[in-house]
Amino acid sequence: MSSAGALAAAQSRPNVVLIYADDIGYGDLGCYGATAVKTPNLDRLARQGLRFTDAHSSSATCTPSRYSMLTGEYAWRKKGTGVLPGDARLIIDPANLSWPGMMKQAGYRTGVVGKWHLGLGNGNLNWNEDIKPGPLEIGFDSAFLMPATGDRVPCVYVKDRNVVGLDPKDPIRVDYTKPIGDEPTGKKNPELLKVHPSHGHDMAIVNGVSRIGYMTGGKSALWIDEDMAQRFVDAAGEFIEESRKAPFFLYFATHDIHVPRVPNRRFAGKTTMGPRGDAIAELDWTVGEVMKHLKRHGLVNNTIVMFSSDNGPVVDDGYKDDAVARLGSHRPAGKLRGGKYSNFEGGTRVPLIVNWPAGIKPGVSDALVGQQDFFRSFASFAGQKLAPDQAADSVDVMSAILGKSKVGRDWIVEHSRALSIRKGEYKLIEANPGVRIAANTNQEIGSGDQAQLYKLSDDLGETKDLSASMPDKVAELSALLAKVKQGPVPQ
């Protein structure tokens, strides 16, 4: 199809607008179950949308999940993709097709806005001149963002590809193997912080909370933590405002709920949580802004939104904020074993509301869907055909998200510290050695010296490993991971 047949096309076609949480667990919403906290306008989304119950993250921590999301490759196959400091370089190949790209070239304005933590540059990055390879690169119209994630420094947003507010005469400097001159650290100076860590995160000081990694200078481009949310609202706001006019695909990435969990002050104290509690409430908040920018210029009937979440929730996972103490009778998980880092559902089962009032009747669906599918699947609603090498191991699931079939993938495979594949109402975790519970945030991996097999039907929770009496399930199941590993299988 032409560039301009492509335009015409797309002009007939709603926006997409994805808001991708971070560590939001399977329980910790409203329209999920939870009580202890309220998500009215999430909740909402839900109710007038389709609701899933079965939505996988591609794995249970965040770089991976967002780099197979974007390329429709699990990330397991590609060496450099696990969990990236905040100087790492570009993981994604500007030379391969993205989702984004795809969606540039069906002729849609293309947006990243919020957390990014897929790395920058070719290496050895200079935070003070252009920064490229990014966004851009990849199939970005524009972008502000965070380079990695909110405990990692550089502490900086990056609009495009230049920091912020930068002063030319207070260079950046960022170095993830040792200090920087004698600037204080969360380790020698905890007198200096408002957020004290709980483990690790107790390197460069920035508004009060010690990070992973050392810097220095920039002074008038870091960020105020209580501020981001907001920040991140206003930037979507800009991208929503520039594009009203073409359809455009925003994928909007929240920092919430991510440690350092410091939300702004009109949270504070709205839950019975803490700040791990108010960070939810914030998070809906955002929500019902990004909404409120749709409304405005009359684009919500003709609007996809996606909410979903990068991986499973985490409880302690670097902070003393009191999350673990006042969690109380709230499950972030719900009824699901395990969360971020594990091997159990908990670890990528997350929320996935999608709400398109022209197009999907409101409902709840049991579809076997990823994220990883939603390149393929938009790439077909888009009318652009792909190359079996490109987008992979990304399935063309569409009808599942706009509800028009019941019917998802056939199987999936989960990856935290190992591999574990999905099909019908068995699950197996292939075998993997080591620690059952992380001494960090105390939470369950799911390690095992031989496969665990388990039938989801009946046990959601993970609890009866089933492998010694159903050799012959191990054994099938093995054979198609086994498969799996060797190269993308169609399905």
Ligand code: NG6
The other form holds:
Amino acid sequence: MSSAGALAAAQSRPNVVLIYADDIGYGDLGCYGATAVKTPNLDRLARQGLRFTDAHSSSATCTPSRYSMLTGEYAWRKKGTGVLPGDARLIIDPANLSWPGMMKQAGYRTGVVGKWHLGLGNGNLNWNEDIKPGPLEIGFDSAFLMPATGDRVPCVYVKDRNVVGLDPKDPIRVDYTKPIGDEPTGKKNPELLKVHPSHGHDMAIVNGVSRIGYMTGGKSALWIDEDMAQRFVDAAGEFIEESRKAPFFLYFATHDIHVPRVPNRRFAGKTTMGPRGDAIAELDWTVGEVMKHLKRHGLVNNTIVMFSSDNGPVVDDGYKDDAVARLGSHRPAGKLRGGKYSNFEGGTRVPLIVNWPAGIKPGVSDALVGQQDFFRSFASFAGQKLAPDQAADSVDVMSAILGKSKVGRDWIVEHSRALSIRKGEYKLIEANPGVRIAANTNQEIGSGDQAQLYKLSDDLGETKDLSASMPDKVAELSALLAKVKQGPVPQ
Ligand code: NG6
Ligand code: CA
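Starting from the form predicted on its own shown above, please give the structure in the form predicted in complex with the named molecule.
Once more the chain from above appears, this time first in line as the rest of the complex follows.
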């Protein structure tokens, strides 16, 4: 296609905005059954769009889910894709086409705002110079990032390739192995903290919150947790404004509701659940603000807005923020067992809402879809051909995403400490001996000395292990899982 032809084709295409929340569970939103927190903006998006009941992040933690989603390759195939420290190198190979790179080829303007957590640079990064490779090298035209997580240093924003607001006379240093100089730490100086750790998180202190990792310098660039949601909304607004004439793809990854949960003052006390509930209220506000930005430019009708989460919920993830004490009857994973870090469904089955007034009829879909499928699905939607070895674990489920088909994937692999496989009504969790409940987070890992088998159609809560009575099913699913482990199996 000529470039003018490509442009004309692109102009008839809807924009794509993915709002990717952090640690939001299957039961954390009103539209998925929560009553202890109000999520009117998300509920509206769901009511006027398609709400999925069986959508999955690829993993039960952040980095691998994001890696799989952006590359279309299961993260567990590649070493070094576990939860990353804030000084990790970029784990996505710029030589391979990624989801944003494909969107760019299809004529979209591409941007990322928010949590990255996929590493930056090539190792030994100097935060005071140009930061690369990073999102701009894998196909994003613009970036406004939190480099890793809210609980990991460096606690600064990066715009495109530079730390925002950095004073060159006060350079940033980051170390994940030892304290730098005699800077205060959460461990030595708890009197300086406004939010205290419950486990880990006792290193560098920034904004009265101790984090993972040590940093010094960059004082003028340090973030203020309470302002973070606003900063991200503003950056998303800027990107939408700059891109309003082109079709655009925005990957907007919120910090909410990851720890430390320090929402803006205006959300404090919005729920009876303390900061975890208030962070959900802030997340819902964020969604409303993004919609307002789209509305201001008349873009709501022709934008596909998707909302999902990188992994299931966790209550105590390392800070004393009252989340356990004030949970009440709220069930963060809804009817599912387990949550973040778990091989039970609560680990990866997450909310997915897809809203496109011009193209999607409102409803509920039970189709099985994975976030790693977005890449191939949107490639087919945008008319981009992918070779079989590109995005090799990604399945084209676009007709399910658009509500034209009730059927998504045939089977899916879920990843936490071990792998699980889902096919039809059954789910197999491979044998993975070890503690059943993680000591600090009190999360059920899904471990077991033998493989476990559940029939989800009768037993969504995974309470009855059928492995002993159904050896043939165990063998069938184990064989499929073994095959997928060896390499991508198309479906
Ligand atoms: C864990 C952290 C937890 C969280 C998680 C990653 C400790 C004790 N716990 O190691 O707080 O940061 O990593 O979360 O440090 S994720 O959603 O980014 O995967
Ligand atoms: Ca997460």
